[in-house]
Amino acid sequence: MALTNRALLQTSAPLLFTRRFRGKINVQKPRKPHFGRQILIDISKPFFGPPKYMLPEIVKCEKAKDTFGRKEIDNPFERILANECLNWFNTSKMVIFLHVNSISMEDQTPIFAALKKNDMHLRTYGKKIVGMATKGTRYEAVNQLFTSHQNIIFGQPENAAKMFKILKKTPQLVIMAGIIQDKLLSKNDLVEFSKLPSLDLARSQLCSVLQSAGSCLVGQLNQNQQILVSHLEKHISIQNSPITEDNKADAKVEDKTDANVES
């Protein structure tokens, strides 16, 4: 084997070539498969469903399908938080919403602090809590104001000066807006409001002004009686006085005051 290895050239290339076909293939008009291929090829051809630009947005969101029938739990531990946060909201008559920017608990707790001092409660909720708590209440429309979770200082009008104060040494703690008596207000308006006197010296004021009007009013009406009496009391000290040139002069001086203050 060896010597005709030898002897002989070796081609590289194999003197026999399979086909499959014995002609061309037509790739335009191919044949049609049999049976058994053709049931094999239906079975397991791929399905494509409607292209994405004729679905709707909310077949479109990921996050949509994850929520999309979804049962809502009952949580009784947030139901309790619920009620503790509408409690709040009823017996505080300053309610203030805070924007917390990052902010470690080590410099949070001096203002927690701070503000428990003058009678002031720093609270930390979540969305789902405050609408749960303010759902059919007047406070519902603070609900635009949550994102997630969130602080909120509850207190009482008269302090909100001191709360500025406080909230001035940590920038992490941002005023967005407040309700004061009912009433939602914004940053400038709470400003505004915290600038203003107290009740107590607002009522000293108003009483003063009051005072002063009607001391005012009263001496207007008692100047030409009193001007009338001094007239009278000094043309009697005349008549009783000795008549000289000086005393007549005086006494035509006041009989004519006497006329111009009767006109």
Given for the second form:
Amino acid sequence: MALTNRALLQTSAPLLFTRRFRGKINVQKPRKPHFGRQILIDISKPFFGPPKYMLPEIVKCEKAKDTFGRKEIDNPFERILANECLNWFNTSKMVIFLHVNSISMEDQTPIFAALKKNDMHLRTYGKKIVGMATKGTRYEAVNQLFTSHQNIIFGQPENAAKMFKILKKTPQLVIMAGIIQDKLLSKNDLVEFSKLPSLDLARSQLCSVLQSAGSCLVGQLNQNQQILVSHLEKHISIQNSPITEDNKADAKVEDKTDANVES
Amino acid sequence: MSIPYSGTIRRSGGVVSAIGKQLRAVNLKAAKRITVKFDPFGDNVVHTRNFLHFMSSPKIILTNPNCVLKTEIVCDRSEPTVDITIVPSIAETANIKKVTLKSGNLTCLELLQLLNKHITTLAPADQISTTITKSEKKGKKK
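Same protein, different form: I have the form predicted on its own, so give me the form predicted together with the partner chain.
Up next: the whole complex, starting with the chain shown before.
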């Protein structure tokens, strides 16, 4: 018998505590419960408010109430992010706003890296944060762009051409508008700006244009004298050189051309 | 005396699940080129931009890898539009060369519904490629 018992699954005997044995149930004089038990009883006591006839009418209204309405909670982290965003806006002379199509991180990382190499920073801020950051500042017009998915590039205007080159290879990032030196530009304006030469080059071109007027006038004034001088020099050179048949012929041709010019 | 039951038995899942349902049904096999044109500073471009975001998702692009999705940004406050050029072979049979959706006053859901109505219906049926196994070939020979 014992052997078969050991072979079969052993069930443990239940642990029994005796509460009552045949005696009367005490209801009239219950003993004071333990402190911990008393606490639980006090916590779980039901609470019934004032009766309905005593409540004011306004509380009894059965129209749907906006119980799940959004409560404006001040989130310090959002404030920090908004400050950071405003900092970026203020420190970067070039801010470009991109519309983001569906792009995987795999595709986005090389673009982020390429922009970083060129001293540009690709960042994502939400509508709420940008709204908080730009509220009251001169960047408020930018909020209109933040309706779908978007990214922001913060950089310096010198790298605009490189940025266009990098973003040309990514159809998922679409340039919408940009701020360059506190001026909001549309996409076409940005493209034109990127094609402009550098500032030094533009200045040198301006200088040359300004100078060309004066130099042109000077040249025209001196033109006749210079022609005369050149012809005289040629005469001298011909007279000094040994006189041969060819030289004589040349001299005749030159005389004819001189005559034409002077007439 | 009781009033017969009226109303839905099942509740709708909301706009998001409706959009999801439409997106699952999208098939771009009939589209050769999709051009979405909008002015970023316009008031009514939210839905167009969201539509563009959905169209660029990998799952939908997989339905037709040859279809090109192009985004044009304009600066002249013109209305946002979605132009879809139909594949020439299907355009001949269906007599439609191009479908233009003027999305200024349309929501994202409506845009997707129109797309499904006009483009997905033109998609050619999937041809099930039959591959014959070696054993089947042997059986045929015999």
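Given the structure is predicted, the values throughout are model-derived calculations rather than measurements. Residue numbers count along the first chain shown, from 1. Superpose the two forms; the largest set of C-alphas matching within 1.5 Å is the rigid core.
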Is Pro30 one of the residues whose Cα moves 2 Å or more between the two forms, with the core superposed? yes
